[in-house]
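Starting off, we have a lone chain in the form predicted alone, written out as structure tokens.
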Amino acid sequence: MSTQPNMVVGQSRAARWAFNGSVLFLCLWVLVPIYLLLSNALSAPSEVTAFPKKLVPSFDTESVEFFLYFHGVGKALWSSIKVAFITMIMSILIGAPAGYALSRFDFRGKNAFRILVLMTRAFPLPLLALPMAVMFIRVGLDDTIFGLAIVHTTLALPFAVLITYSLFSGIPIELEEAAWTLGCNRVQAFIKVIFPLVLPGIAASAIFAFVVSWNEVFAAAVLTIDNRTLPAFLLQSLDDAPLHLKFAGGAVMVLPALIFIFLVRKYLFAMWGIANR
């Protein structure tokens, strides 16, 4: 009789170790590449290829300073910021109403529409690059910030729709109905009752759209020349550059996104509480 409690305790302990091990593995999977990137970016050029490597870099900023003052980096960085913010705004303005409609209304083809939203990600971007470039040239959107933001919005929109759909589905419709009985119309009920509850999740969806735009390189390289974003500029300028400059460029590329996510991290954490209701 005493063996059964021991077995339960053993299984619980094994499950706890498996969970902790999985969390540790995921943390290392994310943090180790970031550490290696920043460590090499802040090392002297001779230390980048040295072996064995030091755990603590020498904090030599020569490579980063050279890259930052390189001609065109500032303009490319500013273009990336503008494109990412436009993409973030358009993704929410289009994706949030679509997610609300999917969660609150029943219509013919609703499930098929949800599948079609995901199917837009099934077409590889290189396959669409040539017809997109021709179309953008004809309508005058080639090599423009807004034209590239439209492409990035198309990439981020499926996830924005599905994330906001899950958020709105987690809010009981009885809350809106209670607001209707108190004199609010549908718009007022949404603004006063629903929107404050889903704001953290919408912010998290906007963060995802920002990161998608910030990291995208293929469309930016194909559709822009003078208004290249930072990833496209790095792809063009650092192809034959020394290794230490590549690490410096990667660090400059990664660091703003990390800072942005850190500043709005509370919305990411709050999203899980809404989505799991």
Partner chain sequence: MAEIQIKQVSKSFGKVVALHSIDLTIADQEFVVLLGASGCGKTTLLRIIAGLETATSGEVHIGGKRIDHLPPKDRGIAMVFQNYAVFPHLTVYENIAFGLRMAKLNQSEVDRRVNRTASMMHIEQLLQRYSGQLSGGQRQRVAVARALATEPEVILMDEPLSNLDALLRMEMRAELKGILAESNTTTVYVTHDQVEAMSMADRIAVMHGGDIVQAATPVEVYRNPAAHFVASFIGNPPMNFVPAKKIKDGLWSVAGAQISGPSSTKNELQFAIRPEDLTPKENGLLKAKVALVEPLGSHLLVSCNIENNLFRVILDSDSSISSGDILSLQPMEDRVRWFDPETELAV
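Since this is a predicted model, take the numbers as computed values, not measurements. Rigid core here is just the name for the largest C-alpha set that superposes within 1.5 Å across the two forms. Numbering follows the first chain given and starts at 1. Compared with the form predicted in complex with its partner chain:
Superposed on the core, the two forms differ at Leu28: its CA moves 2 Å or more between the two forms.
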Second form
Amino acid sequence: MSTQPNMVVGQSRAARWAFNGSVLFLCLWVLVPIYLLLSNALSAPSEVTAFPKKLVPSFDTESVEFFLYFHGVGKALWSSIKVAFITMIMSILIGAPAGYALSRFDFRGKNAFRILVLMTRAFPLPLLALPMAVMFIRVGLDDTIFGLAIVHTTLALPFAVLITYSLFSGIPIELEEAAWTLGCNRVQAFIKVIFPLVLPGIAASAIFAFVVSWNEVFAAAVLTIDNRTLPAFLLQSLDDAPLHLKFAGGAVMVLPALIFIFLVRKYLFAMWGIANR
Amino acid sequence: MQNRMLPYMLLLPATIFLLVFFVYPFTLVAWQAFATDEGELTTKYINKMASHWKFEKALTYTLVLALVIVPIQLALSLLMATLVSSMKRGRDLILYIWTIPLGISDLAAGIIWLAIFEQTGFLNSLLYSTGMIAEPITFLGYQDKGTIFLAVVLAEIWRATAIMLVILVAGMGLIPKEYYEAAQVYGANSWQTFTKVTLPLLKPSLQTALILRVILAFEVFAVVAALGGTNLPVLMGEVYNRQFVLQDNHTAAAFAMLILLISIISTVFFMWSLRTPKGASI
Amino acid sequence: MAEIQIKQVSKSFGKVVALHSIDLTIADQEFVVLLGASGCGKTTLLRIIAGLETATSGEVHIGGKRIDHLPPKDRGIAMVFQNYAVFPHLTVYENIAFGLRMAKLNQSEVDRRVNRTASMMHIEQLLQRYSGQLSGGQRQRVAVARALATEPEVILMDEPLSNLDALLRMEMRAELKGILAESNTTTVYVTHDQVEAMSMADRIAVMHGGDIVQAATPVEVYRNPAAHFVASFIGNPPMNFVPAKKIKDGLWSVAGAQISGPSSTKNELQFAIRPEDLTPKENGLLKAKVALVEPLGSHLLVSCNIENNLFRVILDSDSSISSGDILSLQPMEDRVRWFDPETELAV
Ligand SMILES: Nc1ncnc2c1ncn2[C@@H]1O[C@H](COP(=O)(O)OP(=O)(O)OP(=O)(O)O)[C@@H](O)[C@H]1O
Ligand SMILES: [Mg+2]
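Got the form predicted alone; any chance of the form predicted in complex with its partner chain too?
Up next: the whole complex, starting with the chain shown before.
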């Protein structure tokens, strides 16, 4: 990644202060709200509704425990993990071959496929939940983990295709060709040369698919009743649940996301670099 | 190498998947919006949608929210991307911090801002302990449309600027730095460099970012649900109510078609207004 | 035995015709260089031999066996790529061993061959490093070692030295030639550097616009170019051309001078001579007006004008000439060549 030459900094003291000040402010802007949520989640239920509120939590796990033992939460959490996991597997298994084909071959219809993938961006995908609800009733997939995972895969698949496309494009074809001339067939060359090189990137796009599914609210809420995921559960208890339950639930949703974004941070930019051309 | 069929075999699963679970369902939803269960074409669901008392409000709020949020996010993400690109140390850490909201769902973001705006929340606590108010204010009550709106705007800006930032930073990474150097050599100051070099070369990324972001803005739902319940009607919330609460999936489909329509209009608009002439890309 | 026969091989990419109809036979253990300007189809031909590209039509035989339907791994070839393609996730040792492991050789044999080729290429001390820890020249050595380790019958190289600096290139040129001669392989080597081609090749195949124009020894290609293109491509500076009109059978008028030449049915030919094959002489046949004198140390490169044709002469560096002078030059008779301007072939 090339960087723009130093134009903002280095001109004057005032400019440097303005620069550092804005960076600091924007960091706080992102971090403070998360801190406040976590602080709430780590306070006892009575403190959550107390006024005025203290900035430092009492590190009481009662709210979180209450949330985790609340009726239906354990199941919802488990459903969320299952759906996200299936989504992750499906989007990589279906998306990566397509990404490979796009990066390595020139063939008739390539552009049509790319347009199909890019078109998904112009559509509000959560709306798919409506027709899917009808389709799933017909084939008996209504209110199932797998049915929801299919909808989530539709959300994650375009990303999987484009990310793996850019990953494979980043590996010189000569490496593969060298393997062929050294005695590999296509599959062996892929396993021995390409796969080890793209593995971290594939893992990143898998995690990305996981996060997409983990966070998805609308389709989950529309498509599931018994097998509600955590976001669907939270959404449906917004009206009647006590505050500390909401905050503990929010924190449980946010924490994995923090870790995941940390894990894939290197790839976030690489994948958008090529994916939007 | 050999085997002309190989690319097609590799694409087949993804193509089938997208046809069955993306293209076909969208035709289905259109059918639901315009046809009865018996298969007769009708506009009655569209009329039902349009004559509902919440319809106009939901449409207006959705559009106005997008209109307020997206320009601010565009400016903010451009600023952040520029700051990051002229940073020497700590760049990775700052980028990580700024992209954290990317992994946070809209519902969680709503709950986060609820912690700030609710009656016993942090904003009230702050105002109270600095002596600016004598007792907590209700920000999110059913009469406080203005503050709910503001809270939603803040939460959305907080949550969804990251996606634009990522796209723009990635796009800037593709611009060779020689262009900036050339501009400087020929006497452009930093603002001119930004408007005459960065922005035009960033057009494809801006386009992607705006298309993506505006469509997400039309889908706004969980943030609003968390902060305002049903006090601030938006289109996606109406879809949810029709489909899930009222089990009226025809009208839900009609609302869906409306969201689809404004999404497509905005996409076409950005494709056209930010098009790059053939051969003028990097 | 690994004789390579290329029979009427053609290749198009959509509308672009990269190779017209190539015929070339490369003898066992011969070192053939494919030489030509950028885009003339050298890489394409090499990749068709390797099996990385499928010919649109034609046949490729190696060792008497038709192989153009076989995948690269079954052709008994090894290839060195222009960017080396050293696997970044493997150590140098594992890179060199890659082909041997694919062939399922036992560990002691792998060890023996890796060490042998590594010492041949002087990279024994690098065996545990990764590609990212090597310089360009070292990477190039690894790529060659990896190819040699499989003891292939045919080695294909696509501009293997083009990414090296001039000095290193000269060194590697000599070294590679020695090593390849020792290893008894048939070599096809692509380059657009004619000095490289001249110094390494047993035979040069000069390519132009998807055709092989001439395939002959370096001296032959230099002395007796088969076509106008070869004459104007090879040599630095290349051959001079002056139009010639027929006076009578076997006698031609070149810039006013009468020069005996081939008998031909054509009325016009081109007279051609290399810049170093002319001597200044009083009453020489050709009169040339000097336009530019470039002292190059060992000699003078003099650009002149003969009937509005650029005409270059290489002269002793102690001759005193300045622009505007009229030179009188005598061509060496046995070095004069003639080309037909219509077919562009040598007469
Ligand atoms: N995959 C391809 N698709 C379309 N055209 C191609 C492809 N590969 C090569 N060509 C065209 O075929 C012709 C020959 O290309 P080739 O790579 O063989 O040239 P080359 O002699 O190796 O040139 P260079 O010295 O620059 O490497 C060129 O006109 C090139 O544009
Ligand atoms: Mg080439």
